[in-house]
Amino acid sequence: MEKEINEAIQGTATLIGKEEKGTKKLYLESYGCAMNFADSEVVASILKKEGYSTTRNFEEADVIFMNTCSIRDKAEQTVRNRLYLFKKLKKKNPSLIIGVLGCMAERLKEALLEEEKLVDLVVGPDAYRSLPQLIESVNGGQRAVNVLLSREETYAEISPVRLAESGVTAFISITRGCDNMCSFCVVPFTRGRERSRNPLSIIAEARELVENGYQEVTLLGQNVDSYRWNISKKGEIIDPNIPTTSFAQLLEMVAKVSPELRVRFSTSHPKDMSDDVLHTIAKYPNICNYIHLPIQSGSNKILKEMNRNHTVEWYLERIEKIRKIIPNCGISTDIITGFCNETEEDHKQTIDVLNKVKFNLAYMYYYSERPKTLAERKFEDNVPLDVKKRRLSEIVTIQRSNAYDLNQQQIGKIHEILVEGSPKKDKNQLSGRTSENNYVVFPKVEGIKPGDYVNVKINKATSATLIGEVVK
């Protein structure tokens, strides 16, 4: 069974956790975004109170959670294959308790408890508090769901159990939820409306990190230059005796909780990207340089009906502030060909951004409707799925012949790489990132481990990856 599991995943992004000792085991696999990642090390901490541990391998465990993604169809499709996969395990051991959580909860509770029968346990994004309760709930003969939406933090105070194997680096949630209603997106109707953290408990988040060896943080949003502490969405102070803080103030405090801890953020929408996180992320060498700055299409009539607020022209004007601030800034996009009514002519105005601003990198898909979005009650997803197909195709080839030049550029220099583990395909190699996100391998020296910080010389270089040796 092990054997057609790992063939149906092959290909997905899946994020299974490490494994720890305990009476009780959960194992957990993480689709989609970096958030659902972290929510994942939430859950395993609210369990591990109620003695879980966690497991990598399925077979052994008393509960198997799948915290799902719904950004697009196929990732459904690929965690509806797993479930019917799981059920044949339930088959053999009745107890075993099967969940799903995350952003598939809400919208596919129904389907998946009563109609199909794959799952014994739903869980919302801001439910994971409830899992004991339900869990006890299951494990008395009923079906258990929750998917309830708040309007505050939900998990502030809590201190997540950290599944990546390398203990190198670790996301801190500054935000959940979102308020901007692109038209194409579900993530407002599955994660609700956004709120932002309390400043303090993030940065003792972070201190605790760096007290347990951890050499990077990626702070998480559904759209992180949002994030505001004590202030309106107009501006205006809440509470007169609490201090504000801003993302730029955030990301200095963060920067300055230990200078040899790195900062990442993730994920930025244009039309709240400011000066003043440009200019923090330009006075400390911590903060990389790097952002991620979605733009999804560059056909402003598409960006207006996508309901992004933002048009291409002022999309460039950030990147040419970005690049005049922070020299030599990394920076990465997402593009969806195919969206609504989208014409020849607005796929070339795409190709044409593509090619003004050479992004490093770029998450490149077609356009998948969703339901119960804007777009789904607005619009007709009228461009063939071969047309949409033929697009991407077009993008994702000047993409990699874009990164591909970007990346030759940087044969000869020197970067210094924080060493994360080793390549899946080559244990004899090591790997880590630039400052500004280029994935860098190396071979082995005796002494460097990960969490190290070491010099690399560029070699070679492909459009996805920089090939280097150690240098002193």
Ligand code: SAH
Given for the second form:
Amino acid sequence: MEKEINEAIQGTATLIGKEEKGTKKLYLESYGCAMNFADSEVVASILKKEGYSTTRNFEEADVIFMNTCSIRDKAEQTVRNRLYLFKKLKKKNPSLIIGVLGCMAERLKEALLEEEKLVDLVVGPDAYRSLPQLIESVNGGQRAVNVLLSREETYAEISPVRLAESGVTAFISITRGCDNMCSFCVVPFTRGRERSRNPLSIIAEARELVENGYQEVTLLGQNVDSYRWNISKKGEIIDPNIPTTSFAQLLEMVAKVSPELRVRFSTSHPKDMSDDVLHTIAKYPNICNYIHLPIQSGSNKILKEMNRNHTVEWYLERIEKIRKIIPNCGISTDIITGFCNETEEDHKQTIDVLNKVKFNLAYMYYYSERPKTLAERKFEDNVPLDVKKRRLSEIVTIQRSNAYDLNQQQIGKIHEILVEGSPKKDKNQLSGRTSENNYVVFPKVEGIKPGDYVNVKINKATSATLIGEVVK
Ligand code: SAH
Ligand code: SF4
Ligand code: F3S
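Rather than the form predicted alone that you just supplied, could I have the structure of the form predicted together with the ligand?
Below is the whole assembly, all chains and molecules, this chain first.
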């Protein structure tokens, strides 16, 4: 049961590059969030200039990079287990270079080289430009670390090598880092200060994707609502000679790149999500009617301890506004059970919010204490593991049932789907998503291929999938 829950909710993806021709071979695995996946595409691009092409077969690789995640202890354990396999490979082939990139590299720094004797490189998220030199020093016989965080690095002008298989959807990073300091979260320590990327380079990247046949982009940031260009943290204009850009304006600029291009974004923060953003979504049919708005807990006491800077009432008001301005908007959330000092009453309040809002989707986790975070320093991790897990399984059950009910209401309706590919287990079917981010599966029809928009009538539904057929 626990395994099933974890698989259903942890969502840690292992994404491996598609094959490309080149002399030296790079094998890349990405763990954690979409931002890490987008970073792997930047890494592939930096190494491409050095003559490396990506491979899906680690056994033929000259370089193996793991782009790692530290968000929960389990994420780090997954990486350690996988590393075990690569280390065995290196024992057979000593010239193989193994690099640990990403958030674990940044969190553990030199200690990782101490602990993992067969790892050659430890490189943090802001230091990927130094990879070619670091590889050179490894070839010269030295192990290398670069975990310098930057206040400016956005990799703005690097054109990512697209690693996703579909060729239909792609990620574009718009901000890096995070200034929020939620007390449970390791991200501000692994990714540094928040910075926004030049809007012109974002638009150029979206245009390039359209030219290459992509039909959907997801704009990425830990808190997309705090995107700002030429505006100081206090809200003042920095340079009067260039235009300012807010997230709502950026969204509009990307939507205008092509009416055929679907635009998504993630993650929104309840304390910052503005009505301007909602009106922009409502105005442009190609901006998807879907918002991922993590609440974390339904208890004001816990939200305060988490340092989320908003109340449950504020959150519910945001939900009301979303539904008023964007009718039928898909809404998803993140929840943590068993945070420090969480009582049964606090847990009940989280269940109340689930039942009040009725989310289409939720990513649910039990609390995992992370070194150096505010919570680790200030509070005791005092909810026993079995209680954390029991509460998690309760909310998973309730969420599943709510999502099932919502999906049943879709039966008989017709949705426009962007075809992304086939479900892993059934190549006779096609799959894609509605604007509201519902996953839809339907039988293959002659002439319809990934990248096409089709109308699908929904005939059946589970808690996670709508099942339908193509209609004219
Ligand atoms: N920037 C996003 C979240 C990024 S992390 C936001 O603010 O919403 C993704 C999710 O992982 C978080 O929303 C939270 O639910 C979960 N998470 C983060 N730290 C965690 C921890 N220490 N233990 C359990 N879950 C955690
Ligand atoms: Fe972590 Fe909070 Fe920043 Fe999200 S907003 S990345 S949860 S600190
Ligand atoms: Fe993990 Fe780092 Fe993303 S900790 S969730 S990979 S920002």
